[in-house]
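Below, in structure tokens: the form predicted on its own, a single chain.
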Amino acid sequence: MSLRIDVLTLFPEMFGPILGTSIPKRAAAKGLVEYHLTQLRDFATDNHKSVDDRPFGGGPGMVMMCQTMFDAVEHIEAQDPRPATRILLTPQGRVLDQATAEELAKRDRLLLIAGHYEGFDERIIDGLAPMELSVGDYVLSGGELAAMVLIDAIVRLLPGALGAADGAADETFADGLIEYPQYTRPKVYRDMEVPPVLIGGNHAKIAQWRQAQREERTKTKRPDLWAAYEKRKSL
């Protein structure tokens, strides 16, 4: 059974050409995942389709409403019988890392919610209970791009979506651990030559070499991915 992937944005219309592409798109068509999109203003009920309010107490900006979230969420999960993991994009939660990916990329069924606005009434965070996922500690207009990155990064990890079995195996964050340099033809570019192991038909060699390249890029330019590997391999 293919992943389905629930979408409640302001905006669906930003998703279009993000999953109509490259590695989403041809997950897609393979039937490995399917994507719904939500528009939340459906759920409003004035005639301003208002999702939002001035927050109590006073402040900037405007918060998102309880009642609309509510009731979207209990439509989209009704649409089928497969429990949702919801997934509420915000800049106050866990920093999204690989191992995270993989272990949303088993799930059955995720419901991406994108907030906008000064953020939400805490009360659908209380009352929903979802993971709460950041790209960064960073603040962006709105959860859509949060919600693209996450499927992006959730969708290429599915049995098949990469074209070959190993294709996600050796890449950077797989195992803790940044990927190895990559090269093509020519082997001589402005003086700069391709590593000769790579050329010399040993497999063993090369798998030794890249891993080895693995190790040291990991060691330079990501310290702290490098001393969290160390640790996980004394236990």
Ligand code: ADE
Second form
Amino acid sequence: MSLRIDVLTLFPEMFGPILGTSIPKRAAAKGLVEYHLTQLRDFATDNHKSVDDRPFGGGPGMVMMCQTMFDAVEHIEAQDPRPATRILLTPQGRVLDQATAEELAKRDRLLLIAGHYEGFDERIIDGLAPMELSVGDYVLSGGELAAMVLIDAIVRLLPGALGAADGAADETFADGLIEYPQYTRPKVYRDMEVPPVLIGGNHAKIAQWRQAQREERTKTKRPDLWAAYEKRKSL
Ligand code: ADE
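Having seen the form predicted on its own, please provide the structure of the form predicted in complex with this ligand.
Entire complex below, previous chain first.
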């Protein structure tokens, strides 16, 4: 059974180019994943097709309202008997990492909710009890780009999504370290040389050099990841 990903959004047209390109496209063509986009505004009941309203108590901006959101979620979930893992994209959420992407790639149904405006009526969060995820500590104009980041990170982990040419197992984050440096032809470019160990053909030496590079580069480029790596090793 393939992974079903539903997205609830005011801007479904943003997703076409991303889901229709490269690995997300190929994974769908191979039957590993299905994408279903739903327009939140279709669930508005007034003449203005409202999905948001002014906040009680005053303050700037608009708030996503309960009725359209609950009706849309219930409508989407009724389309398939498998229970969906509900995910709300919001800068208030836990920051997405590789372990979370791996965990979500094992589910069989995800419902991604992309918000807009100042935020959601808190009863949406209380009533739908979604997992709240952020893609980083900065504010986007809406949850759509965040949803696409999440979809891409998940879909490439589905068994069979990556061809042999794409590489996956020994890439950054597989074990908490970043990638070793890579080179391709030519051996010398503008006086910059490829490290001689890579040209020597000694595979044990190459593996040793690469591991040392991963550790060194993690220490200098990502001291936060290095600290977590050291902590895990000492447990
Ligand atoms: N919506 C707005 N900003 C966001 C972020 N950083 N992550 C997820 N959803 C968002």
